[in-house]
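The chain below stands alone and is given in structure tokens; this is the form predicted on its own.
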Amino acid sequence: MGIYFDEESRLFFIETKSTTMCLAVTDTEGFLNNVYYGAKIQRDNLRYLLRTGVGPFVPSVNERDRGSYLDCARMEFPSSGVGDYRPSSVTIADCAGHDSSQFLYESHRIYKGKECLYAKLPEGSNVRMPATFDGEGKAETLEITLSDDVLGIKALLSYSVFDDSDAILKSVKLVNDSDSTVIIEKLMSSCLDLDKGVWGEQTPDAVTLSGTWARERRIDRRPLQRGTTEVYSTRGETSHQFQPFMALCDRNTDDATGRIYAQTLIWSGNFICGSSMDQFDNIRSYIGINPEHFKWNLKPGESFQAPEAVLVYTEDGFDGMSHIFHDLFRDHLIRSPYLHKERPVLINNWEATYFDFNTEKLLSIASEAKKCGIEMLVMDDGWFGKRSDDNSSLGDWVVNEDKLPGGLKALSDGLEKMGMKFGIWFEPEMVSPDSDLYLAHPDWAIAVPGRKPCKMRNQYVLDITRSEVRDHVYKCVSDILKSAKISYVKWDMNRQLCDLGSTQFDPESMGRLSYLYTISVYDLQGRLLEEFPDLLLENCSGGGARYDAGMLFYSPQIWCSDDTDAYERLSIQAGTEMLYPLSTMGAHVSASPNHITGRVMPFDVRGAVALSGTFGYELDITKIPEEEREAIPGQVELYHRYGEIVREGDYFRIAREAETVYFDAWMSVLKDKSKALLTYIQCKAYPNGKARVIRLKGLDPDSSYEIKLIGTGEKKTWEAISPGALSGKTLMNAGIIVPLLPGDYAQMMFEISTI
């Protein structure tokens, strides 16, 4: 593992535990080519993979058809306008309006560790960008400097590896060493060219995560065709619609086996992620900032930093891919002190009361919740200004004492007396037209002069790229947190960006707005956690529209979706768990019928599904049926008993309801394989069928395991077919029998532990 450079062959070897990436510098002009990325190999001389001995030859040999080479070589940082007609990594316009560039090898350095990434705000302050970090000396980094001598621009390509991970981290920084301002119109964080020979005769499948509000991150899989397959966001957030993620896999790849090339972006704003297959069936896969609504004037002496990309290669199927992403994010991205701790079981009042609450009602909910073992009350929207619905008061972060006499301190003191923690909801980036803030500062909202602004949820977006706006927002949040004993903040964003105009930018700089908006969010949350280091921060954006690796740098958990219907959550959580650790996923038990779908589901099934994330409740505990209220202490006890397995263990998908129609199943296994938790959900009754065989995963083949039914479920039936102690090898190959359960929506959960 590590990074090596062979002077004689001019080859870079970037090695993880199980993979190798090899970059080559061509002999003459110094093109940087990616000649290999895949399973780990020896550091042999791979220059033959440059194909310089066969047509179309490098330009020094065949200047007559220079473009033929440029249009098919495996470029590591492909430029635009010089003969490579595939999607480029970079487009830069010079002062004469030309947008051609050609970056060639200049130098490199290899060093232990990993440097932080920084962006600069308009007033000149630096903001640390979210990126993986090296906390224990486990990283090694290669920085390759490419140069376009005509433009006078350098591109610093960084590649980092950790000795405990199979991921490769890539980022790009452009530096203007010229005497003229240039315009960056496009900059990808990563580009990966894959030769047709990688796939044999079949082209790969492309796997993405897509959806909409209340249906986030559904798994899409389709064959890659000639042309371009892309997912993207221009909404100022990563979005409900698409996730910054794409995996290319063999047609026969499943959860357990098969080759996968996957990429994601540690970023929370506009992005584009795609794969393009050319006339030779070669594939170029790329990810970075979406060039739409982006333009950056780079002045002499300035630099621009792109977000960090994560590349993963595995031959162990989607489970193997998920484990690499999960471990990387847990070990090298999430910084919260809550990362390895049990999170408090909370109850949120939103679906219980919406805007209709007061101190008395909240304390009555908290009192009943405390009896059931719930540990925190979170007060959602409606506690400030004159807000009795979603048409006013965003920006007026002053407590409404008609609802909350004595303010937040009186409420938090009441909660503390009963032994409950207190959390609160904010939407700091927004402003209502009907608010004191907007009346005083209408120019603080993002808008295009002379154009009718587009309202969403009857609100506008504050221009937090302006330091005075950002400082005002921060002070409002900070003052509220200092006014009472508040342990938790849910930071929401309920609309997207549009009407991209700011009073602080001149016409040439307006294309900075979307990028700097995201950096400003990072600045706000970074400052908040610096002042309140013990705060449990949960990000949210109308549900899961900002569920991305960038936000995990600040919050150890993110609200997965506003749709808490347990059946819908099966698909939402299956997609989310492909990329993100279960401990990051906000998952709550809500009332039935569900507030969004109207679906009626048993309380135990709702609990079993929610137990796969950061567990909590979204309901009025004072109004639910007595039998449901009596079941809550048992669910809370299960969360505490098995929280470590879910939080720290390896996740395995056993079956997806989207494929089986009738059932869904998954399990988490501790790293030492001593204990596992298996969850089985029967979605539909199956007439005249047999009991199902479920083959387990992730166990030690040579250890003996005991299987115990937990929670509710068909206890008598299970006792009749319980297999007793079995080896891990038997459980993974022969499996266990799970009975058909009576009716739609039923569950069984099993503890599997060594004996």
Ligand code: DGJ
The other form holds:
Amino acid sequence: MGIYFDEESRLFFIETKSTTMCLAVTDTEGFLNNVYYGAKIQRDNLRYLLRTGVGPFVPSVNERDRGSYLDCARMEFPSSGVGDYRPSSVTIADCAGHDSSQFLYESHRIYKGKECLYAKLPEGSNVRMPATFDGEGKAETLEITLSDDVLGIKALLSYSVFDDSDAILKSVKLVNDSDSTVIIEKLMSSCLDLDKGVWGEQTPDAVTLSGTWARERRIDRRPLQRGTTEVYSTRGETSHQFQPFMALCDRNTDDATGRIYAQTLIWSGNFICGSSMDQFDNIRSYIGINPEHFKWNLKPGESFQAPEAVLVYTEDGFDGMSHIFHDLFRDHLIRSPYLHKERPVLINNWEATYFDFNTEKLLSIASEAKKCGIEMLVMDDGWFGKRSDDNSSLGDWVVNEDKLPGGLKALSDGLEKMGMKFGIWFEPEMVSPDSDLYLAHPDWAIAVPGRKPCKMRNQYVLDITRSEVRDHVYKCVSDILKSAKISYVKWDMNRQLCDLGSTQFDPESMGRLSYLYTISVYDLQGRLLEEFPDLLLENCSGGGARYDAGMLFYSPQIWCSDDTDAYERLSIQAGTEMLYPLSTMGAHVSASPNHITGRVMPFDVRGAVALSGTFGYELDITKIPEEEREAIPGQVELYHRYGEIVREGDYFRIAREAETVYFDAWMSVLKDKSKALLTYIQCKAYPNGKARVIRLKGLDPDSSYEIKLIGTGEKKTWEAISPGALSGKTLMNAGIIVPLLPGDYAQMMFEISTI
Ligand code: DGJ
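Let me have the form predicted together with this ligand next, following on from the form predicted on its own.
Below, the chain from earlier opens the complete complex, with every other chain and molecule after it.
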């Protein structure tokens, strides 16, 4: 692995363990083309792939048909308005209003390591942007400088690889070297042109993750059509609706085999991610900040940094793709000291009490929880101002002593006495119109003068791009954290951005707001973790609307969805797990009937589904049936026993309920393959069927394994069909048999360990 430049052929080879990307600079003009990306190949002379010997020729050979070349060559940083009519990487308007650009090769440098990315806040301070980092000297970076001499703008394209990953990290920085201000109207972080021939006769499938509140990250798959297939967010967060993710794969790709080109973005704001197929069936995939609600006036001497994109190529199907993303995020993105630690099993009072709680109620939940082995109480929304429903008080981060007499200190002391940790909920970016903060500073809310701002959940968004607002918000959170012993913060965001207006920007800079909003969130969370390095931070946004790689730079776990119905969670978690490690996925056991769906589910099934994430409870433990309460210590014990496999292991998808209708199954396997956890959920009873064969994955073919039923499943039936010790090869090919269980919703969990 590494990065190589061949002086003679002017080819760049960007290599990972199993992939090669090759970039070429054309003679004379200096166009930067991507001539190859795929399985690892020799560093051969790939200049023939530039197709300069066949029409449409490069302009130096055929200036007459310059446009034909520009509109079909595999451009690495395609600009707009000069003859390439496919979606561009960049659109820049000059001071006279022209919006064409053409970036050509100027120079490059290759260096060991990887530099941090920075953005500048309006008051001038630099904020480190979330991006993969090189802790142990494992990275190598290529920086190619392209230049548009007419505009006087340089584009610094950065490509990094790690010696333990098959991902390629790309980012772009624009630098204004001219004497006048230009307007960046669009800047993609990555663009990947793929020749039609890559796919043979069939065009690929596009796979994306889409959803809505309580139904996040469902897997969508459809054949790519001519035209454009896009997912996006203009909501000021990555959103419930789409993930910044698209995978293009051969039509027959499944979880275990098949070629995939996938991309995601380390970013928590507006994005666009798409693939377009043109007149020649060539495909251009791109990902970056959404150009909608974005305009950046780049003044002379200034630079603008786009977020980092992650590119993955694999031939090992969706499991292979997930492994690359999971390992990259765990090894090079998540910084939290909790990454490899067992997280405290928590109980959150949201679904237990909503806003109706007081110290006594919380302590009674905590004391019952403590008896069951639960380690932390998280006090959710409603502890501040006069908030007794979601209509008021956001921004007034003052403890409501009517509910919590003696303040947080009394509560946290009470918890400490019990031996329970204490966690707290915040929604720092928001303000309720009915709050002291809004009364004092109505102009602190994001709004367009003269236009009535749109309320969502009866709240507005604070303009945290203003330093005085951000400092105020920060101080509120920090003061609260200092006022009691608090180990955990759930950072929520319950509405999207709109009415984009900030009093601090002149008309020319107003288009910076949405980008800087995201940077301001990063600034706040970065500061918080600097001041409270031991804090366990969990991000959340009305469930899972800010579940993205950007937030993972700050929090090792993210609340996956407000939908805690274990059946619904099967598809939500299956989509989430495609991209994100299971160690990041907030998953709790909640009460039945479920608070959103009303569905009734057995307690053990709810437990089995939640055990594949960061485990906890979301129910009133004082009110649930006795037999459920009695089952909690057993579940907590399973979390302690198998948490490491889930947190550190490789994840394999065995079956998806969305496809099988009747059942769902997945595995986590320790990296050394000595131990695995298989979870099997029967969603519906299957009449007149045979027991199912489940083929295991990820084991060492030559080791012997024993399989132990650890759930409460059908013990007797299992004893009758339990295979005894078998080799990994047998288990992965012949599989095991799981019985058809009586009734809908049943689970079996298996420990598979070497003997
Ligand atoms: C949305 C979160 O996802 C819930 O868990 C809860 O914290 C509520 N917000 C509180 O308003």
